[in-house]
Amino acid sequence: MQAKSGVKKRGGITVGQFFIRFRTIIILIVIMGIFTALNDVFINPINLLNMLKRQSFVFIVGFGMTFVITLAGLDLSVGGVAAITGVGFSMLVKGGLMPIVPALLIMLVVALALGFFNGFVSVKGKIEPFLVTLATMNIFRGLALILSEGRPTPIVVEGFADFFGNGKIGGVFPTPVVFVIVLFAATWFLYKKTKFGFYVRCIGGNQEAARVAGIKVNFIKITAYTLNAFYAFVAGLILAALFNSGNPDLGKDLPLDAISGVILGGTAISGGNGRIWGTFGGCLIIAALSSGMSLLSLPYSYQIVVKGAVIILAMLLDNYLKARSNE
C-alpha cells in the first residue's frame, strides 16, 4: 500500500513521516557515527560525559528557549544575561564583599528583571521579540563589559567552582550534567503537565483563539521571557564556574547554539509545536558537533561554518520531508 506521495508506509506511517518523527535521532546517530569513525576516542564514555559538561549551559538555555520559540518568539539576549550573571556575581563576592548566597539571590533577581524587561517591552511596545532581544543582547553585553572594565574577574569563593562547574557526583557525573538532568525533568513537567505549558502551546498555535478563550496572552508571554532569563542565569553560573571567573566575553555563541538545538529538536519556529525531548536531542547534536570537531583539532572558524551548514541542511531536509508527506 502506498501513501498519496507514493512513499511506502511502514507501521502505518510513510517513510517521510518516519524521518520527520525521528529526524533528530537519525541526525545525531549519523554525526556520532562519522566522528567515531574519524576518531574512536569520541565514543569513549569519559569523553561523552565531558562533552555534556562542556555544553551543559547550551542544554539549559535550550530548555528555556523552547517556551519562547513555542510562542513564536525569540530571545537573542540570553548570552548577555549569562555574562552579567557571571560578572555581577564575581564582583559581589570579590574580596569577601558579600557571602555567596546573598550574591546568588541578588544576581537571580537581576537576571529575572532583565528577562521581564525583554517580555514587557516586546508585549507592551508591540515590537517583534527578535528586534527587542537583538537590542538587549548588545545592551546586556555592554553592561557586563562596563562593570568588569572588559577584564575577567577571578572567583575565589570556596566550593563555587565544584558545585556549579568542576565537581563530580559519586566521583563520576560532573555537576553541570546533574543540573541538566534536573532542569530537563522540571522543564518537561512544566511544559507538558501544567496550565502554563498548555497556555504557551495554545498561544503559539493560535494567539487570537487563545485570547478569545480567556488566556492572559500578555502575561504568559512576559512570564516566558522572565523564565527564560532564569535558565540563562543558571547557565551563567555554570560558565563562570567552568572558567572560575566572571568574564564579559563568555556565552557569545550561546543564543545561536541554544536556538539551533531547539529547532533541530523539532520545535516549530512559527510556534505552537514544541518538544522538550526534541530540544534535548537537538542540543546533543550541537554538543556532538562541538566535541567531534575539537577532537579533530578543527579551528574555531571552521567549526562555526560546519555548525551553520549542518543546521541549514537539517532544515532543508525537514521542509522537504514535510512537503512530501503532505502531498
Contents of the next structure:
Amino acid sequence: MQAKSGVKKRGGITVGQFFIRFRTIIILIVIMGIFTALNDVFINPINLLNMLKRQSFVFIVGFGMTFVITLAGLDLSVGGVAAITGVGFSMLVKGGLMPIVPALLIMLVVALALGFFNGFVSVKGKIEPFLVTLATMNIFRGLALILSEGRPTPIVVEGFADFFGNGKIGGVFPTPVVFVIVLFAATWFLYKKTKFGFYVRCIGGNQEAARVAGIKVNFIKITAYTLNAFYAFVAGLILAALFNSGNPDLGKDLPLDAISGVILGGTAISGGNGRIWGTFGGCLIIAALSSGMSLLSLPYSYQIVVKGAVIILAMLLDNYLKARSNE
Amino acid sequence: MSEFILEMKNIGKSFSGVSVLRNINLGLVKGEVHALLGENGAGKSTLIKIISGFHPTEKTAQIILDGKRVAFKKPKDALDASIHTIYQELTLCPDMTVAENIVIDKQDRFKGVLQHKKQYNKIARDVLNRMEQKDIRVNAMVRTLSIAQQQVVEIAKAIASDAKVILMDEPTSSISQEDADELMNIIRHLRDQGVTIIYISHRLHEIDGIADRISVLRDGDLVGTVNNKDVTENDLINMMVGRQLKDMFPKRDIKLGDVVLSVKDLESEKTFKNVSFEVHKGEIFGIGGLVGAKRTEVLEALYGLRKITGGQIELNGKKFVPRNPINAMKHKIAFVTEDRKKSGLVLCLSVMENLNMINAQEKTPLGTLSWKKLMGKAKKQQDSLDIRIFTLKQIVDTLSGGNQQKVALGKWMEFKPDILLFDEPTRGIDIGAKTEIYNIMGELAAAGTAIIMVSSELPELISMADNIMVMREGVMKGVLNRSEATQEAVMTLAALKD
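The block above covers the form predicted on its own; next, return the form predicted in complex with its partner chain.
Every component of the complex follows; first up is the chain already shown.
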C-alpha cells in the first residue's frame, strides 16, 4: 500500500511554536475556565448558546473584517452600516408601508452601496481605509440618527424577530447562531477556496507585486469593502431583531469588538496573513468576556476596561512567544 | 600585542540545531581592505551579524579588539567598540538633514536638552571634507540625495564616530558603476587613514580592484584567506563554489526570428524620450546605462505601469498601447521587476502561492481553487527551476536571494510569455544561482521568448545580450550588436557627456 502524502510532522515543534499556533484556543480555555470557576452557570450549554446568540453580530462582522484586515485595511464604519440597516428597515415596514422581503432587499442594496462607497473612496481617492471609515463611521451613524430623528422605531411585523433574532431551530438553536455557522462556512470557503480569497492575501501581502502579477487590485479591494458591508447588514438585522426595533444607537462597539476578535485570532494587522478559524476563536474570546462578565453582574464600564486589557495582554504574550521561538 | 586590530577565534553559530557557521578564525590587519566572499548561504551575513553584535558573542568564541578580549551582547556594544556596519538597506532618516543624521548616534557629546545645529553642521562638514565629499551639503534633506550619496552619509556617520573597523555589506548592489568607482576611492582613502574595512560583495572584479586580502566562506566554513595579488578570479570562484565553473555566462546560440516588438520614438513625459528599438523572437535584448538612465521606466511603460506620451509600439506588426499590467499580460508580456521584495514577491506567502500568482486567463476573481492542482503546478516549476526548499509551503521570505529570484521568475513560466521584461535578472544573488538564471533565460529564448533585460552588470549585459541599447538620462544613446559591445563601448555611451 502506498503511503498517503500529507503525513503530519509531529516532532520538531517547540513549546513556543505550539503556544503561538494554538494561542487563541488556549486563551479561550483559560478565560472560560476562570468564568466557570467564578460561576458554574457559565459553562452550561444553554448559557453558551445564549452567549453566542447575544454576541452573534460580533462574529458576523468579524468574518467580513478578516478580509479587510488581510488587505492591511480596517473598517470602522460597520457599526454605522448596521445602524442604518436596522433604522431603514424599521421605517420601511412601519405601518405596513412595505412587506418584509422588498424592505430587506432595499436595505441590502443600501448597505452594499455604503460599503462600495468606503472601498471606492479609499481606492480611487488614495486615502487610507482607516481614515475613510473613520469619517464614514460618523457619517453613517449621523444619517441613521437623522433618518430616525434619534428615536428607536419599534418593529412590529410578524416573523422578522423570529427569523433573525429570537427564533430557535429545532427548539434549541437560536437563529442568530445558525446565521453565524452558515456565514462562517461561507466565509471559510470564500477565503480558502476561491481566487478572491487568494488575491486578497496577495494584495495584503504585497500590493505592488499583486499589481505586476495582473491582479485587479482596485476591484478586489472595493469588492472586499462591499462584502464587509454585507456582513454588517446581516449583523444590523440581527441587532434589530434582538431589540425588536431599529435603533440608531445600536452597534457602537461593533467595529472595535470585531477588530479585536480578528486580531486575537492571529490575523496580522500588517496584512497578508488572515485566519478564519482564528477569527472564530477570537470572537469567541470577546463573546466569552462580555457574557461572562455580564453573568457576574460587572458593570459595562468595568467590562470594557477588562476587554481592552485582555487584548494588550494577548499581544504582549504573542510578542514574547515569537521572540522566544526565534532564539 | 598581536598584529591584528580585530581577531576572531572559534566563531560558530547554529540556528535551531542547524550549524550555519563553524570554527571561523579570522584576523584583520589595521588599515587593510579585507573582502569577504562566498555564495548566498555561505554564512557571510551570519558572520557580519556576529561581528556587529546582532548575534550575541557565544561563550566559546573569542573576539579580540586591539589586544583586548571583548564580547558583544547587542549592536550598541559593537558600536561602542568602534565597529560600524553599513547595511545594504540604509538606516538613515530621510526627512532629516545630512548633519542631523551624522550626529544622531552621538548625542552624548552634547550637553543639555537643546539641539546644537551649528555644531552638528560643523561635525558633518569636517567629516565630509575629510572624505573629500564636497558635493553633499550638510543641511540637505537625506531624502533628496541619491542612493550613492546616502551611502556616503552613512559612511561619514561611522567615520565621525572614529570607527576603527567598518563592515560594508554589498555596498554597490544598488548603485551605478560610476558611483561604485567613487565609493572605491572613498574606501582607499579611508584605508590610507588607517581604517580597517571588511568588504562583502558578489562582484569579483570589484573585489579584485579594492581588496588587500580575501577570505572565502563556503557552507559555513572558512575555506581560506589569501592575498589578493596571489590569486585570479578563477581561483576565487573555485574556492567559493568548490567546483570548476566552466562558464559563468552560458550564452546559447539561437537564431533570431521575426521582429516581435518594435518601439519607435517612445516617450514618457519628464522621464524618457526618443527610445527606438526592435526585438526579435528568441532574442535577449539588453538595456544598459547608469542608475538614473531611466531603463526600468522603459520596461514599466511597455508593461502599462507608466503613461506613454509619445511614439508608438508595434507588437507582432500591430499597434499596441499598453494600458495596464492586465492589458500587457493579455498581449503575452511578462515583467520580472528589479526589486523582488518590493514588487516581485508576496514575502509572507508560501512558495506555492507565489508560484501560482499569475493567472492571465482569469476574467473573474470568483471561482474555486484546487490547492492540490496548484501544488502540482508549483512542484513542476520547483523541479524545472531547481528551487531549493524543504517544502513548497515554505514562506518566501525565508529563502535565499537566488531561490527568491527563481520563484519571481518561476511564476511566469506557465504563462509562456512572448516577451519577458527582466529587470536586473541577477541582482544580489550568488554566482551559482546566477548561472542557473542565465540557463533559464537561454531556455526561454530557445523556446521563442524575446527577453528584454535591463542590467547594471556590464559583463552580464555583454555576455548575455544579442543587442544592447544604451541609455543616458532618459535618452537612447545607441544600440550595439554583439560584435560592437565591449565594456568600454557601453560605458562610453552610458557615461560620456555629448
